[in-house]
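We begin with a single chain expressed as structure tokens, specifically the form predicted on its own.
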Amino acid sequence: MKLYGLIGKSLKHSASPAIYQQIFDREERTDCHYALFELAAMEELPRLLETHPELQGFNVTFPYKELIIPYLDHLDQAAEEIGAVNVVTVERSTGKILLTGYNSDWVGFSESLTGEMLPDRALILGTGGAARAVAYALRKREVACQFVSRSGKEGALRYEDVSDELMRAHHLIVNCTPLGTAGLHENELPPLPYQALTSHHHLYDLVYNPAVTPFLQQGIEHGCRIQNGMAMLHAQAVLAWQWFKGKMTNVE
């Protein structure tokens, strides 16, 4: 049995096992299984690889998309430029384990926006690996990105610096934080001046469970277009599966 999986800190609400099972069923792969591996710290990864010799590859989610990089032997170009990894392939040869990191988040996000006319500017909430992948995808489509975070680090604005005028000037707002996630921060939402939202705004939340987060609920109440992260999750999983099978290297 070939094993694949997801590593992260809190995974009980993940839809990844169901998505990969759909992929296995579609390809009639009865020799594959997808599991969830909750790690209390990144330092637990070597033990995971040692105790699961059948592990062929895994996805990476919050909070390990950046922390995993020192454990990898190779990075593809996009992952290196973004500075975050959400797909890792595992090769075992003569007692050695070779780990290669990729980023399918930016492709999944971009594909979820296919055919859509994008605004010139976007606000990206958060500065982690997912936020940088979103910015990478948007900049490839010539959308200027402004990061927003609690601390204002890495050139980001602080939430308290986001004015009504700034909100009105950025018609795409993407939540790349875990705020709103079921069982984790489900009643929380980024502190923004939501009264400035209009029907011209598109609110995109990378969180997909629940389907309507508090952030997206604000969009509904102000007549915005809303979108959760489920389409992105499906698209990035399809690409990750190609890497797991060794059918693809770099994507640009």
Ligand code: NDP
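This is a predicted model, so every value here is computed, not measured. Throughout, rigid core stands for the largest set of C-alpha atoms superposing within 1.5 Å between the two forms. Residue numbers count along the first chain shown, from 1. Compared with the form predicted together with the ligand:
- The two forms, fitted on the rigid core, differ between the two forms by less than 2 Å at the CA of Arg141.
- When two forms of a protein are overlaid on their rigid core, residues whose CA moves 2 Å or more are considered shifted, and His52 is one of them between the two forms.
- In this overlay on the rigid core, Glu116 has a C-alpha that sits 2 Å or more away from its partner position between the two forms.
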Given for the second form:
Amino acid sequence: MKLYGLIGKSLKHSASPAIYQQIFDREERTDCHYALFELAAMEELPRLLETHPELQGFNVTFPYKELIIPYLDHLDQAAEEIGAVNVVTVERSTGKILLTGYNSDWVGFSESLTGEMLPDRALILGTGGAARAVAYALRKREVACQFVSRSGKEGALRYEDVSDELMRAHHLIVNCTPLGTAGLHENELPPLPYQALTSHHHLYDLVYNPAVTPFLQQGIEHGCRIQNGMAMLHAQAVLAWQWFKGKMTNVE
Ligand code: NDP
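Structure of the form predicted together with the ligand, please, following the form predicted on its own?
Up next: the whole complex, starting with the chain shown before.
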């Protein structure tokens, strides 16, 4: 049996096992299983690898996407530039375990983005690993990105600095914060001047549970194009599966 899985702190609501089961079923891989591994701390990883010699690769989620980097033997270029890893392949030879880290979030986002034309400028809400992956994907497609952060980190605007005019100048707005997530920040949305939205805007929420978050609800009410994070989740899993199978080494 080949084992794959997801590491994170709290995984109760993860959609990943169902997504991977679809992939295994489609490829008739009855020899593969996908499991959830809740780790209380990153230091538990070596023990996990020891106790599961059949583990071939795993996905990484909150809060370990950055913390895992010191445990890796290799890092692909995109993961290094983004500074976050959400896919790790495991190779074992002569008693050694070799871990390679990748980032499939940026590809998942890029592939899932709908619409014929991308706008010139985007607002990215949040500054975590997912926000940096989204910015990496958009910049590759020549979209200028402006981060918005609660703390006004270097280069980022504070929410209170986002004016109607700024909203009107950025036709793509991507929520990369957990606000709106069911059971966590339910009914919360990033504090923005939503009255400035128009039908030219595209609101993308990385959150996919619920399907329509309060942020996307604002988009509906103002006639915007809206998208949740489900297609991104699927696309990044399909790519991770290629890495797990050793079918792909890098993505440009
Ligand atoms: P992080 O925790 O690394 O970053 C989230 C960022 O959101 C923080 O850096 C912070 O930015 C901001 N933030 C956190 N809490 C709040 C809050 N209460 N109010 C306002 N802003 C807040 O998470 P990730 O970057 O890994 O993921 C972000 C979201 O994207 C999660 O909900 C995750 O589930 C989702 N996601 C979805 C994917 C998909 O495939 N659909 C893939 C990856 C992530 P600052 O401090 O600068 O304000």
